[in-house]
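Presented below, as structure tokens, is a lone chain in the form predicted alone.
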Amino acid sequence: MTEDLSDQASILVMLKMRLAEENNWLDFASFMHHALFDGTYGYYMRDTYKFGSRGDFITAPEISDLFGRTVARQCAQILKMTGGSILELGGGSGVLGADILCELDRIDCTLNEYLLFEPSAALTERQKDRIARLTPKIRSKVRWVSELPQNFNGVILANEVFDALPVHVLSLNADGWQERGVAVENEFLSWQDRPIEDQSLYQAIDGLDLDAPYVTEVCLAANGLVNDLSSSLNFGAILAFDYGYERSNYYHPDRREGTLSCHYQHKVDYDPLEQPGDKDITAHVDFTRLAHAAHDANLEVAGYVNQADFLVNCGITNILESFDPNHLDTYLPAASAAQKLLSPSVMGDMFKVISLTRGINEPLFGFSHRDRRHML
């Protein structure tokens, strides 16, 4: 605890001294970044745990190898025509790595290598300690990256990327539209809003019929990481995993208080100016800003579903179909772990896939039925 209590002070001096540099006043973009990933103290950077039942959250690879399974049914597909490598970003704890590369073992899918590209040193052990799990041939498959590869051909895997990309805060008020961003007042991080200034920011709130007061959040950075990615893939699919929703949906007039949340030990919280760095902070993802990314990026959008039926249509019951029922022990937990990858009350909806594509002319069968390209 008293390591905890110095880190969290620690971090607290260094967002007052940026604060301090930029005249008592930071966008909530810079200061998302500097809360998740300052080298030092930020959330993602620090040797904690942050995945699974002893960390701050769940996410679907860590409820089950089914997820990891299925989603390499899907690379396998996208292999066959490209050839090449999977690109992981982002690899969390290494689970869902471990079970993509155990399934393609399985079905013997040929495999260049399996890439993961992770920025945080602590995360790199967690992952390194898992992959070390596997058999030599497969464990042999697997390297880490500092950098996008160029003239990449195979898959890159993005699950829950953009919603930890740092996103800016608006806030429509009498005045009309500001930025919110964060200062101190009397010793504490407070926020404070500043008319607009960047220029991107304006384009992305124009033509939206709202009413005052309604906060939100736009991710320009979204459109950097769609532009590296284009850039990093010659042939092949970049799939991203996340929970949003499609435009008219993420700036609709209920949503007025924005999809800004905090997760710490499976508690959500709403003030990310409180115990910055000790918390997760995430946003959802506006699916269509990516699709115009894409678009810019001369990547085709092949497909956009949600989760449940991206499983499905990959053949995640044909999967669940190889448990024994008369097996409980085994049986049981694999249909609950579906049941929560599938329900739309739980993970089935609320999460969506969406498919980047670059001379990919085949349908990709995890879009197959259901394809929601209509409504981004």
Ligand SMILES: C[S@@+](CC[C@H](N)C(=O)[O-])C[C@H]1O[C@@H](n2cnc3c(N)ncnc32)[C@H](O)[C@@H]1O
Given for the second form:
Amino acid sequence: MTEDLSDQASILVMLKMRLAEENNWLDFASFMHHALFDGTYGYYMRDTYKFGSRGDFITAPEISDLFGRTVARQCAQILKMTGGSILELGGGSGVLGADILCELDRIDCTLNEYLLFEPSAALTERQKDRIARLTPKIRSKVRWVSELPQNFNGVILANEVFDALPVHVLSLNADGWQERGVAVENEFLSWQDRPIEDQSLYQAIDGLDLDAPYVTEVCLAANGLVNDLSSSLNFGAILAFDYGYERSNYYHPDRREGTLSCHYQHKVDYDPLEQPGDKDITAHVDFTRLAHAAHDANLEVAGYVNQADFLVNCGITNILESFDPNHLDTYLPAASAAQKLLSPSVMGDMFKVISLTRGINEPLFGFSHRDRRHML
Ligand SMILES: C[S@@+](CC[C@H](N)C(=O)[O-])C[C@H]1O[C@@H](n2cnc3c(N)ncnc32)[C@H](O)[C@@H]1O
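Since the structure above is the form predicted alone, I would like to see how the form predicted in complex with the named molecule looks, so please show that one next.
Zooming out: every chain and molecule, the one shown earlier first.
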């Protein structure tokens, strides 16, 4: 408890120093970057439990290996065309990598390497512990990289990575659009609006028909990441899984308070200025932005579906059928996990999957039914 308090006090001192250096105003993207990725106090950099029941939130691969096993089927189809490797961004606890590797081994799919690109040293250690539990043959394929590889052939995976990228916050009031940043007022962190200076933020909201008051987010960092991945990819596909919407739904007149949320010990709150560093801060993903960034970077948007459709298209129900319903101890957890991954009221519809490809001509079977690229 004492340690938590001192960490919280220390991150506040660090943030106040940053604010003092910047004339007492930080755009929210910079604030979020410090709160999540400060080398010492950032949420993702600290060695605390984040995923699963002991942590703050649960992601699809943490629910069940059904997710990773099904994603592996899509990877296998791509790897048959491209050869090469899998590169996973932000591998979390390492469970998705472990599940995919085991499934590819089971179905005899050839893979050169499984690369993990993870900015957090603490999470890299968790991933190493998880991968160490695999057989020597399987774990020998795994390597951690500190930079994106060049001329990469194969599959790039990002599960819940884009939602962790820092976002700018914009606010529409009676005076028009302003940028919402963070300042110190009476010793406390507080929101403060300023005129927008960055032209790309103006472009993001240009043409939107919205009434004040309205608060929303713009993730310029998503363009940077899509560009970096495009520079890395020679032949293959990027598969990004995340919660989010297309532009018309993201900037919907009813979504007046934006999509920023914080997660701490499985509770959600909407105040990122309170206890920064202790909790995850996230914003939904604007998939239209990813599609446009991909187009600008000469990638093809090869498919866009919700998570349920992707998993069903890739054969999750066939994998489920391989569980014997007479063995309730294994069948019931698998059936319950499938329900969480597929149900529209849990993860099935809120999460989307987008595929950005280079050099791939065959349709990817994860996107074979109910593709909704027309909505982007
Ligand atoms: C919400 S967690 C998801 C973890 C894991 N993929 C899962 O689904 O359980 C976000 C992950 O993305 C990583 N991350 C954040 N920004 C990143 C970036 N620019 N490149 C690669 N990974 C990043 C974080 O360190 C963390 O591992």
